[in-house]
Every structure is written in C-alpha cells, then in structure tokens.
Amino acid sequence: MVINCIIIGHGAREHVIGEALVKGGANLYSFMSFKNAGLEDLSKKIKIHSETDFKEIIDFCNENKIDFAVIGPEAPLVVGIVNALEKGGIPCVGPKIEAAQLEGSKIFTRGLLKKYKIKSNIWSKEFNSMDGVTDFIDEKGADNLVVKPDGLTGGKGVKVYGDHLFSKRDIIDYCQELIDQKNLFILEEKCEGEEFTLQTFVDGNNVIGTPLVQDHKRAYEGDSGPNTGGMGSYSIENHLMPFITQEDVDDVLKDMKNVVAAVKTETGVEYKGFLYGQFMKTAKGNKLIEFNARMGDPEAMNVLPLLKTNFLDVCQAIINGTLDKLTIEFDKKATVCKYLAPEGYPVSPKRDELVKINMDKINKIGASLYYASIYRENRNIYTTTSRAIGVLGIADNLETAEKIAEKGVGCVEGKLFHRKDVGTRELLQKRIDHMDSLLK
C-alpha cells in the first residue's frame, strides 16, 4: 500500500524531510509559501500558498487523499496547524499549539521548567514593561545576562551580553525597544560553554534521540559577525562530540522526557513530532538554552540522511504512539553541512543573482545538495535574501566529510559565500580547548 504524505514548508529542512519520505516509499505532496526546487522535483504535486491558511491546506490534503502531514517550520505549529488538520481528519507529525509553545513562548517554557524542577533549567525573569528591569540588571550583573523576546525570532532576536550588548545601557535600550514593539521578554542567565543539539522523535510518551549535532550561528569564520539562521553544522561518527559524553546525552535526554511529561500534565496535550533541544555544557553541568518544536535547519540535514530505519515508519510510529515498538538506527558516519548564503547575508543580502550548479560533479564527489531560499525560473536558479543551499558531506570520519562538503560547495557558482571553517579539525580543536579550560 502506497502512503500519500504531505510536507508543509519550503526550506532545506523540508527538502531533506521530503527526501527521507520518498526514500521510505511515500508519494510526496508539498504545500509551501515559496517554491522549493528540490521539493518540486520530489513531489507528485505541489501548491504554493500561505503555510498558515489551514482551510487551503485541508482542501489540498482531501483532494490528494493524504494519509498524514509532516510540518517542517515553527511558524504554522505555534498558531495551531496541527489542531486544525487533525480536526479535519489529517494525522500530523508535529505538536499541537499547546505543546508547540515550548518554542512559541520562552516565558511558557522557562515557567514550565521552573514549575517541574527540570535539572537543566537556568534562572530567568519575565517582563511585560520596563518596571523592575534596572533592579534586576543590578541584582544579577549586566555581564551575566541574555535578553530574549518571548515569541519567534528566526534565531536572530536573542542578544547576549559581550556578543551583542556591551553595557547596562545597551541592555536597557534593547529591552525598551522590545516594549515599544509590544513584545514581552525575559532576562536570563548567560551560560559559558559549548552548545550542542539533540533532536528527538516524540510520540507523546517515548522520546528517541538522534546523533548529536553542533550548529554555527555566526555569519563569518572564527565565529564572528552577526547571528544567522545557521551557517552550517557537523556531527561525528560516534554520534557524540569530543566534549560531550554519553553520560551528558543521557542527562539531557532524561530532561527532555521529563519536559514531554510536564507538557502533558500542564496542558492536557501530548507532545508529538520532533523536539529539538539546544543545550550548553558548562562548568555547572548541561543547561537548556532553548527548545524548538521541529527539526533544525541545518541540523536535520546531518541526521536524516544517516537514518537506517525507514523514516515513513518513524513518522507513523510518532502518530500512533508506538515508537517503543520500532528499532531506530543511524549509520555510524560523520556529517558536515555547509550553507551557501547570498553575499551580504544576513544584513544586506544580494537577491535575484544567478546561481550555477554542476550536479554531475556534485554527484561524483558524493556530496548532497539541499535547496533553501532560492527560486527557479526557466531552469535557472536565483538567490533570495536568505540562505540559499545546504551542501552535505557524509563519510567515515569528520575530516573526510568536511572535504566532501567543501568540494561540493566548489561546484556551485554565484555571488554566494560560506564558512570554510565549519567541520574543520582546527575549529573543533578550538571548541575542545574552550571546554577543557572551563572544566579545569
């Protein structure tokens, strides 16, 4: 029996999810606000329309006899796409609006973690006005603070003292800016350490981990420049990090299981879908930086191509609550994903620039390519104002995977740039040394 699946979303994350569904034997349909050339090539049928127009999505699903939907991005999740689709008789891989607030509201999340005494939580305080802000800064110390708007920010709204803010006045000014925009915000503990990402499959009760990934948020080499949606990521063949032990993974996975249970207790709704935990290993233990209610972009590209288990079966087990009946395995390989972005990204990106791709050469090298925010016209590819293409290398070790990704990047021509240092031994060593210095 052939399964008809729909993917909602239009980025490289959705491209790799779509690829995994097709590889599993599904007929793929895609509903996206912006045409993704990779999804177009994989799909039986596509529709270009708002990803939050639930009636249109339900009609498209009914027309094409869709068996289930996979929701890629966070924006539709936090406004209730799963509630709408399931009410319309379409099962979904993705959390309902109540559970998706783990990403949709940082205030909700910190409050939940505090109430249920989740070990990896950090101190924080929420604000809906400037009342008490100065006192809190004085109490905690400006250099110990991070400012986070409450809602979705696309990875670009969080400001950290020492990286984006450099004085008490800077913090106050940014808080005032958020209040002027009618945004709630939290001031929370600044952690010192190395971040790592644990993406999980969740069926309401069972939480299954995937290989650890480390992302690179800063635009330029050496972790400099403004924050972006992510300029690349890597994973290592043992599915850990040189500075993250199996004990660390067990520690944060336990917290994620406790959070899934807390969401059910607090909201009455089971969390189903993908849950992404961004953690930081510090001298004081593993600390939660944030949750995302979906897979990462680029981190999905590091994990799904390694999945040996049929992804279609994983999705159906998430929906049916039977992940514990499924053996989920991943290849013991390393991955490196490098993102090509338009020149000037993220501040003043060049748009509508021609991109030439030598797919024959990419295939010979053994790299994979995932389309993000580019568009195709008359068989030509052009840039938009966001990240353009993710290039993935997979190999038995990190060094070889990085070389494959870098060679793959060399097969793409245009007014683009990427971080050459993503996945390199030098950058990894820098992070190992940083962690060693903190744990002394």
Ligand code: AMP
Given for the second form:
Amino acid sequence: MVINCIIIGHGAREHVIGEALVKGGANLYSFMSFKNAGLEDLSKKIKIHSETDFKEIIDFCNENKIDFAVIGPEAPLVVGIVNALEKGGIPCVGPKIEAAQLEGSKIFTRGLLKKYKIKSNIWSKEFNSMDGVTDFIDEKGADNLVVKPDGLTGGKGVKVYGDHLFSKRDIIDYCQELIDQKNLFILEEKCEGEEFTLQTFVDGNNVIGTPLVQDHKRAYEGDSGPNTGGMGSYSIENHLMPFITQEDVDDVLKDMKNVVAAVKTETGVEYKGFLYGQFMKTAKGNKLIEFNARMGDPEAMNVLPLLKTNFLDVCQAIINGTLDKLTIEFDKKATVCKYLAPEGYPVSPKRDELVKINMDKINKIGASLYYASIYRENRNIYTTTSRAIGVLGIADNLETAEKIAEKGVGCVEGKLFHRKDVGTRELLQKRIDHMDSLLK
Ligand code: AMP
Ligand code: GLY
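What's the form predicted in complex with the named molecule like, now that we've got the form predicted on its own?
Now the full complex is given, and it begins with the chain already shown.
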C-alpha cells in the first residue's frame, strides 16, 4: 500500500525532505505558504496557504487521506502544529509545542540544562527588565558576553561581544532595545572555538545521530559580512570533522539523550522529530550553543541524500517510538552545499530578477538543485529577497564534492552570488589551525 505523506514548509530543507519521502516510495503532498517549484514537481497535489492555519492543514490532510505529516520549519512547531494535527488524527514527525520550546525559548532551554546538570551547558542569566543587567555585566566582564532574545529571531537576534557589540554601552543599549520591544532575554557566556552541527532523529526515547555538518553563517568569503540563514555547509566522508573526534560526538550525543529525557520529565511530553544540536568545541570542552526543533537549512541537504535506510521507515519509527529496531545507515561520502543568494542579500537583496538554469548540464555534472526562495512564472524563475537555490555536490571526498557543487553553481545564471570558499581545503585548514591554537 502506498503511503500518503505531507510536508509542511516551502524552503530547500522541505524540498530535500520531500525528495527523500518520494525516494522512499511515498505519494507526496505539500502545504506551503509560498510555492516551492521543486516540491510542486514532486507532489501529487500542493496547497499554498499559511503554514500556521491548522484547520486548513487538517482539512487538506483529510481530503487526501494523509498517513502522516513531516513538519519542516520552526514557526509552526513553536505554536503547536503537532498538537493540533495529532488531535485531528494525523501523526506527525516533529515535536509538540511543549518539547519545541527547546528552540522556541532560550530561557526554557538554559533553565532545563541547568536544572538537569547537562555537561555542555554554559553559564547564563535571564532578564525581564534592566534590573541587574549592569551588575551582571560588571561581574562577568563585557567581553565574555552574548545577548540572546528569548524567542525565535530567524538567526538575526543573537549578538556576540566582539562581533556585533563592542562595549558595555553597546550591550546595555541592545538589552534596552529588547526590553522596549517587550522581549525577554538572556546574557550568556561567550565561547570561543569551532562550531559543528549534530542533527538527530528522535522518537521520544532513542536519539540517533546523523553525519556532522558545518554551516557558514556569514554572507561573504573568509567568514566576513553580516550573518545570514546560512550560505553553505559541508560534511566529510567519515561523518566527522577534522577537528571533531568520535569521542566529541559521543560526548554531545549523550548530552542530547539526557536533554530528551529531561524534556519528558519536565513537560510530560516526549520529544519526537528532528533535534538539531549546535555545539562549539572549546578549550573547556564541547558547549551547547543552541537547539533547533527541526533539521537545518542547508544542513538537511548534507544528510538526507546520504541516507541509505528508507526515510519513510525512519519517519514511521520516529512516530511509533521504534528507532531502536531500525538500522540507520548513511553513505560514507562527503557533501558540499552552496547557496546562491540574490545580490545584496541579506541587507538589500535584488528581487524579481530572472534566474536561468541549465538543467542538462547540472545533471551531467552530477550536482543536485534544491529550491529555496524563488518563484516560477510562465516557466521562468525569479529571485525573491531570501536565499534562492542550494546546489549540492556529493562525492567520495570533500575536494571532489566541492568541485561538483562549484560547477553546479556555474550552471545557474542571474544576479546572484555565493561563497566560493565553502567546503574548500583552505577554509577547512583555517578552522583546523584555529582549533589547534585553542587546544594548545
Ligand atoms: P544562534 O542563533 O543561537 O545559533 O546564534 C547565532 C550565532 O551566534 C551562532 O552560530 C554562534 O556563531 C554565535 N553564538 C551564539 N551563542 C554563542 C555563545 N554562547 N558564544 C559564542 N558565540 C555564540
Ligand atoms: N542553518 C542554520 C539553521 O537552519 O538554523
């Protein structure tokens, strides 16, 4: 019997999730606030509508006899899409609102980690007014601090001393700005090291790791320029990073298991879905930077195409709590994903610009394309104000994967830019040297 799946969301992450579902043999349906051309091509039926209108989603699922839903982005998760859909009889791959707080509230997460003595936690303090802010800055030292608004900020609200804030005055001004906007915030320890991402499949109790990935948040080459949603990411054929060992992975995976158990004890709700752990390896050990209640974008593109196990089986095991009975395997290959973004992104992106794609050439090269924020009109494709297209290269080693991605990028014409350095040996060496200098 063919399984009917629905994917909620409209970006490149949802495109690759949809592709994995179809590859697994599913009939795909897509519900998205903005039409993704890739999902449109893969789906039996699509609906363009708000991703937080739960009643419409349930009606669409019932009309199409949907067996289960996969939730791509965080926005519907943190307002309870899974609670609503499950109440409507539709099983979901994604956490309920109580568990999705791991992404939705930094105060919840730091509080939980503190209470359950999770090893990778760092010191932090929450504030709901300016009371005590100055004392805390004086106690810890301005240059040791990071300011984080409590809720979702699309990756743009976190400000780090030395990157975005350069004095005690800057910190106080930013905190005041947050209070004026009626935002709660935390001040937390600034870590120094190299970041890595561990995405996991979680069924309430079992937490299964996938290949490590490193993202590139800065807009321009050499990690300069403003922060973005992520300009590209890579993974290596041994599923580690040159500066991250198997012991590091075991260490943070243990913490993620402890966090999943803590969520259940604390909220009474089991965490189910994808849990994305962003960690930093520092001279003081591995530190948790943040959790996301979903897969990453672009990081999903580094992991799902390598999955050898049927993704439908993974989703059903997440729903049924049976991940321990499934052998989950990934190809021992390297991946490089480069995002093409409209010129001017993220500050003043050029929208409605024509994009031309030479699909025959891309297929010959062996690269894959994932559509993000572009739209199709009369068979032409145009940019919007966000990241446009992810180009993925997969190969036996990083060097070849990078070349495939770069050649793939060359088949796309338009007023777009990308980071040539993502996945290159030079950038990787810089990171290895940075880590070595810290661990000396
Ligand atoms: P987030 O939105 O929490 O991922 O933060 C965005 C970026 O800010 C992260 O990818 C880090 O590069 C940086 N960041 C966040 N928290 C910290 C921290 N405690 N120490 C140093 N850098 C941080
Ligand atoms: N690429 C970072 C994220 O998805 O949050």
